[in-house]
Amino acid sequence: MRKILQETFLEMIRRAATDLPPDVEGAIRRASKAEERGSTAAGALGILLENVAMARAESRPMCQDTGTNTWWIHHPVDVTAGTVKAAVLWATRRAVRLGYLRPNAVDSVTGENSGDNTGVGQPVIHLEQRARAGMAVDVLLKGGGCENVSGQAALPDFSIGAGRDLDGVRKAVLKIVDFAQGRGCAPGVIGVCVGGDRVTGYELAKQQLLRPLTDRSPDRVLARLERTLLKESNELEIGPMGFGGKTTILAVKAVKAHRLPASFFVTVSYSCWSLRRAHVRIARGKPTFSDTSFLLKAGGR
């Protein structure tokens, strides 16, 4: 099992880093056709698509910032957490040597680079044990630029007239998108968590980035919120890379979490256009790769 996990996790990193998922590429292609022909926005999206094709053909990273690799792993009782973590670390170090990842893990006090993309808190590994056999694994490579423009609001926010209601949620999210102004390598995809505490809000918002861009939340209220936020985010006309245009956000994915009465957080996890993720199920020692997460159903866990 150790060898299977190592090789499978390495292949997951390669796929995520070098092969943009079809739902994301399709969204960029549709956005490109929607922009005015000959415009800077259309030109920027065309360059992104050329980059995607080159990365896929050469098995090379789509971006110089290969991101923090974050893992969500459901494993059976007979596969220990230690075994899984060791396989993730092996695959991460091997991916650096093969050029799928750059050595991006830097000591925040000394400034020293670990050289292999591992370190305190790197990579990020979420483990959950389950009773049934087999494993389900997701990996997300999220760059630092888009992480920088993610954000969290505490409602009410009187500066934008946002109360503790869905209209306040809408205003808070649009403020964060407007603040990004293309700096997160727009067009982006945003995961939104309504509620929770400060930590779980960010965790659940980021987890929404695993969802297919074409799905809808099964919660009718959240589905309507997703549509509204997508429409109004694009009406900001920030556009690809902030050059202006019709496409600022490719998709919005929202989830809700219970909260304490004293707190009302709204959290946005912003992903750049290069939404790099991979999914696999391992059953009876055989990995099955998929374009869709095995872990995350639309709208939540």
Second form
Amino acid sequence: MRKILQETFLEMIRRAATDLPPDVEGAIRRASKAEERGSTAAGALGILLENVAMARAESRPMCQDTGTNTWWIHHPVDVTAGTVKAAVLWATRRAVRLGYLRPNAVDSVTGENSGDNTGVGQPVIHLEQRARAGMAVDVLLKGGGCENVSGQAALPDFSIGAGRDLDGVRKAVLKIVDFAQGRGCAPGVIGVCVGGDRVTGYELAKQQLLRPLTDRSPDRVLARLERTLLKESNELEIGPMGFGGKTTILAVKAVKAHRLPASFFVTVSYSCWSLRRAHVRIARGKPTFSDTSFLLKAGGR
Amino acid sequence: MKHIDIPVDEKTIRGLGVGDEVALHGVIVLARDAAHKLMIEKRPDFIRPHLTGGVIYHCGPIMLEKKGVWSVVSAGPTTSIREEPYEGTVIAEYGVRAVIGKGGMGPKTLAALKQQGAVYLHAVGGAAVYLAGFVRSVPGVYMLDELGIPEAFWLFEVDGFPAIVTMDARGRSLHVKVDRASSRAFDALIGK
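Can you swap the form predicted alone for the form predicted together with the partner chain?
Every chain and every other molecule in the complex is listed next, the one we just looked at coming first.
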């Protein structure tokens, strides 16, 4: 089992880093047709598509910032958490040597780079044991530029007239998108969590980035919020790379979590256009790769 | 498309305006967060010859070494605004003529560009394989052991490296323009 896990996780990293999922590429292609021909925005999107094709053909990371590697792993009782974690660390180190990942773990006090992309809290591994046999695994590679422009608001926010209701949520999200400008490598995808505490808010918002861009929340209210936020984000006309243009955001994925009476957090996990993820299911020792997550049902977990 | 040979003189740079597409030829210097802090705190001389009339690239690349020769795997721009506290001083201290990055920079850098005669060039963020294709060789690297691969001062010899002028030496910035317009749209959307 150890060998299968190691090789499967390494292949997941390679795919995520070098091969943009078809739903994301399709959204960029549609965006490039929507921009004015000959504009800087259209030119930038054209280069992105060219880059995606080159990265895929040459099996090279499409972005040099291979980001924080975040794993969601559901494992059966007969595969221990220790075995799974060890395989993730092996695959991470191996991926650095092969040039699929950049050594991205820096000691925050000494400034020293660990050299192999592992360190305290890196990579991030969410483990959940399940009663069934077989495993399901998601990995997300999310770069620093878009992590830096992600944000969390505590409602009410009087500066923008945002109360503790869905209209307040809408205003708070738009404020974060406007503040980001092009710095998160627009056009971005945003995961939004309504409620939760400060930690689960970020965790659930980030997890929404695993959803196919073409789906919508099964919750009718959240589905409407997703549509409204997509339309209004694009009315900001920040455009690809912040050059100005019609496409600022490619998709909005919203989820809700219960909150304390005293707290009303709204959390946005901003992903750059380069939304890199890979999904696998391992049954009877055989991995099956997919363009969509085996773990995440549309609209939440 | 305007072709720029590095090192470049002040007159050529002052002739560029926001929106111009450029192709760079020559040796550029990769410097990001740790390198900028170092340039301000220690003012090192080892990098001076490469920066006089030269170009800084905000980039932390993926590099592979085979038999002592480094090759570039992926090398797109990183977000420039983090260097805002340093960049104006670095430009003046070292006589830098262009800074390549993404996302644009702030008022302090914009003022330095105008005063010193320099421009900010925007490369397409995330297009790291595409952009690595314009690197012909890696003639050197400084502080690799101390700063690690993503933060070291790499020298890249580039041929036709593409970028767009988004902040020029006349005090104009595309980023200020887009930010103002989006702020107006935002105010309308929240009913301000």
